[in-house]
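The chain below stands alone, shown as structure tokens; this is the form predicted alone.
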Amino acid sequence: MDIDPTVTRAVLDAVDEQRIVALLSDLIAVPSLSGDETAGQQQVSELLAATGVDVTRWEIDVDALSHHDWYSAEVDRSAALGVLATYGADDGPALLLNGHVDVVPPGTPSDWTTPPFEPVVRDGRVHGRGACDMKGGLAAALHALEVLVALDVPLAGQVSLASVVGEEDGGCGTLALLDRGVRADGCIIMEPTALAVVPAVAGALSWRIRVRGLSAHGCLREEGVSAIEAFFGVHRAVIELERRRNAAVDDPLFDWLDRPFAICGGRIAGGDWPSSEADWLVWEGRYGVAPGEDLHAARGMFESAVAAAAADDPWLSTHPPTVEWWGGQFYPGRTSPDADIVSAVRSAATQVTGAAPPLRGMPYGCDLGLTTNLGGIPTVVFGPGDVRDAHRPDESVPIADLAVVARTIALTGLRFCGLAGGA
């Protein structure tokens, strides 16, 4: 929708890069770790608030919600806030902003140059926990929303943003808003992208394998049977199972990628005894899945790889391992890059930046896949920072991708939900 040069010019000009580094940093320094989020999410809440919008913050029957078909969380939360604040007219295009308050733990606190949450200027970033991931994109998104607010536009839409809990370990914040009837035209979510516009992203299917063996004395072990040593063979298959997925890819949103689909099996632990032949192992990890598979044949596809491994072991032929589908499950999902919300990113962010940004297919997952398959949104994930810089020490968001992504959240916005009367 063409906007009134002035109004833009206004908009883009309102945007404060010291504002939103200070927004990011008193993020940073309230520690949201999974399954702890509710002083983020009060803080989050606070800070709306104090920009003048309606804000809705209620507490989430978490125990109701688990039962839900699409629930999934590898963190017991005893309790769980939601949050969401709302701008505009209620009859004309909505528009929704989708960010994430949970962070996963820092680590061994020595890897870290400064402490995690701690925040820190340095080099042109902020550092500490969360700042690419994804409090970066949810302080880019607050601002760009206060200066809607500070500039009194008069949205022809409704503008919203939710902060939401449980992204990292399956996304029950975000089943929350979506069982609690919130629907839109279009949703952004701030997850860090490079500036990339991304409409669609992987899936991830947490499972664990275990592996039997047989106790034996240490000075025997040739009389036990070790499930350590009997682990090798399935190993092998997942790597080759990976191998074999990741070369049938066809798709040019992920053809930037080596592995888009990537199988890691990032936890293992075995045996009770360090001189007793281990007669037990789980391995636990992470399997990527592609926008429109089928859920149930790739699982079953990981399951008959670990089965077929097992047929060819004289030991795991009769004593065959398990596989059990636990923890989180991240949905993959896809919009159309012909989407009206696709367009209006990218024109925004084309207008901002004085270049297009590329179209990507990202390989983690994220709350897309709720907000497209069981919400129906539309939706593009759009952020600061780059994902290698995630979930690390000395985390950090470049500042000049916090600015850029709130004046394109903010010109979106604009042109996305339209002005009254047409301005």
Second form
2 protein chains.
Amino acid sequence: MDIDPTVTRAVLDAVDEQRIVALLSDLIAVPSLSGDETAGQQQVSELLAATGVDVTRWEIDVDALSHHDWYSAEVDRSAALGVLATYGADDGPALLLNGHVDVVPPGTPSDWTTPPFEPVVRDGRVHGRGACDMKGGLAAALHALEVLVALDVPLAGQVSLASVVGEEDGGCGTLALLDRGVRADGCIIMEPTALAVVPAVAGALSWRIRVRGLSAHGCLREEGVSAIEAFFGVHRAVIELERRRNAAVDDPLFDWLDRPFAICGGRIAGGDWPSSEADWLVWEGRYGVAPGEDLHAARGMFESAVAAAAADDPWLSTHPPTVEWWGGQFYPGRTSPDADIVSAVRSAATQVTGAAPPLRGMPYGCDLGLTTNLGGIPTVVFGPGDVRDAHRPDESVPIADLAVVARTIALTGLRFCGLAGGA
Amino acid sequence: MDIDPTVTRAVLDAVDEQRIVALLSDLIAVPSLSGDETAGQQQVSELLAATGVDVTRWEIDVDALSHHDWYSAEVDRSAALGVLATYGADDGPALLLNGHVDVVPPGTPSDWTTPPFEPVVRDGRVHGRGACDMKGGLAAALHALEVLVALDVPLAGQVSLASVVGEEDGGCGTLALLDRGVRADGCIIMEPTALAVVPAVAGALSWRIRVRGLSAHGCLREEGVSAIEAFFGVHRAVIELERRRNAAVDDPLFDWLDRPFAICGGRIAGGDWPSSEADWLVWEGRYGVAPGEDLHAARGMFESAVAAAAADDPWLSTHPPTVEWWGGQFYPGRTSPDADIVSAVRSAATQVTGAAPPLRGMPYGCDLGLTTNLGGIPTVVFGPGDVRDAHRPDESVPIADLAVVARTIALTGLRFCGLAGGA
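The form predicted alone done, now the form predicted in complex with another copy of the chain:
Up next: the whole complex, starting with the chain shown before.
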């Protein structure tokens, strides 16, 4: 939709980089770790209410939600809030902005240059836990809404902003939102994409493999079976599966990655006694799955690879390892690159930055899997910062990205939702 | 020394299998886990005192002892008791009986048929934690002493019984005994040998290898380095070292074993996040060393094998794994098979059982490493039960073995220490 250039100009000009930095700093200063997001959600709902939009806040019935077919979570969550702000009318397409408030633990505090929950601006970046993943995107969207409201832009359709919990451990917050019936004609999730426009994301399924051994005193270890040695064949099979699956990828959106659907087993533990042969080993990780892939079939492929490795081993063939799917089960998802929301975000970003942003698939799982597959909402991920800076010490986001995202969202809001009376 | 056959007969006849079972059951019922052995030591000293022998009990200054060159331990031990009972005179060779009261943790209680600290007689065996390792041997020795005292046998030399702590985690109890100046002309340690006469034992050195990786989000794991994958080459090198060392063994005492000096790495842990590339891994185990082997050289051989594996790896060559020697450092030890104490135990056991017992080296480390190398005491290990039944659920010891050991020890006491006036 063509928008009066003066409105566009006013909106773009009203975006205030320093205001986003201030909002983001406030958000970082309230630690909203997975499972403990209530203070963070209260803060976001208060910031939204202060802009003058309508804000709905509700207690999520986590216990009831946990019976949903699409539910997954890794942390205990006794309480959870839903927050949804809306602005605009019902006479045009509805745009949903989705951001999560939960952050992953900061790890070892001494690995940080400055404390994780004390936001600092340094080298043109805001530093702190969640700066990149994804309070930066949330602050940018919040500010975009703030600008539209402050200018009293008469949107024909509705822009809403959902602040959700539980993205990092499986997406229960967005599930609760969809379960409540919230839908839209397009959705932007402000996860870090380094300003690429992302209509497709991988899925990520958390797994746990248990390998058994047979205990024996270390001095007579030939009478036992080392679960650590038995594990090697299982590991080899899993890595070979990763190679095979990634070699077969034929999706231009993922061409920019060597290994878009990685299998990463990042945690291992086995044995109770250094001087006894280990009689157990647990290996845990994530299994990248492609958009469009059937999850049941994908899980079966993984289980078969483990089973085939076991069948080749004298011990494991009679003591097969088990595969368990636990914790976060992130659905992959894809929106057609031709969908209106994708074009809207691309053209807005092009106008804001002066160059067409890359169109890419992302190798991580996020709430797009839920909004597209369960919600049926065409969704694009677009946000500030690089995912490489997430989930690590000294997490940070470039301030320049924050302003680009706020402007792109505000402009997308104007164009996607339109102005009342076609103004 | 020839002993009056009536005395011998009286001693052998006085050994009461049921009394040993009762003593052993009492000992099992007092859990004396490594680091928490005080109640167990009090119990043993009371049982000894009740026989009428002289008992010395003293507080071990653990802090002072911890500076001793030969000290090693794995558990915190704020208090520790030494217990030494003596019987006999100073006119003949002195025999020291050495038994440890500490037991390893029972593991998962549900893995036990009956509770670990509730002794039960079943199938001709006493069951419970410590039955085999080594309260069975301790009870048999205690009863042997009890019989000598009850019969008022006039020994020319002294038989003493040391009940020690800390054997399982490095031998600090026997170290305290030797540090106190206790010596003898011969020593029997009643560890489980399945009634073999054992003049040599392997050493066992506890090690910890740390492997570093480089963390990365699991979805972009090619930007990190998996400490788990880096570990494989280190593991291969260690197992190859084990093969090479054992292939070179040329000691008839250890012929009965395929792999007398095993390297067993029984505990592993790595990575904090299943969906991030693991940036650390710790592998812990024990390194079997041969009697007579220089420990410094042996450690160097192990460290070199790890270093050589690292040198072959692009990542590890610049981020080398570290090797740490921690916890129990069990010295190997050997007494000449021709030593008086070896002959005395062999001939006594032959008389008791009617057949010559096998002469063997044992693949486990025990306090013989301290009594021989540091104490200079010719030592033999001889005890009831099979080490395969130790350190596991449903630990047990054959009752028949208990009586054989009590009789063999009593008879060895008569012959090794002699009778006053050559009676």
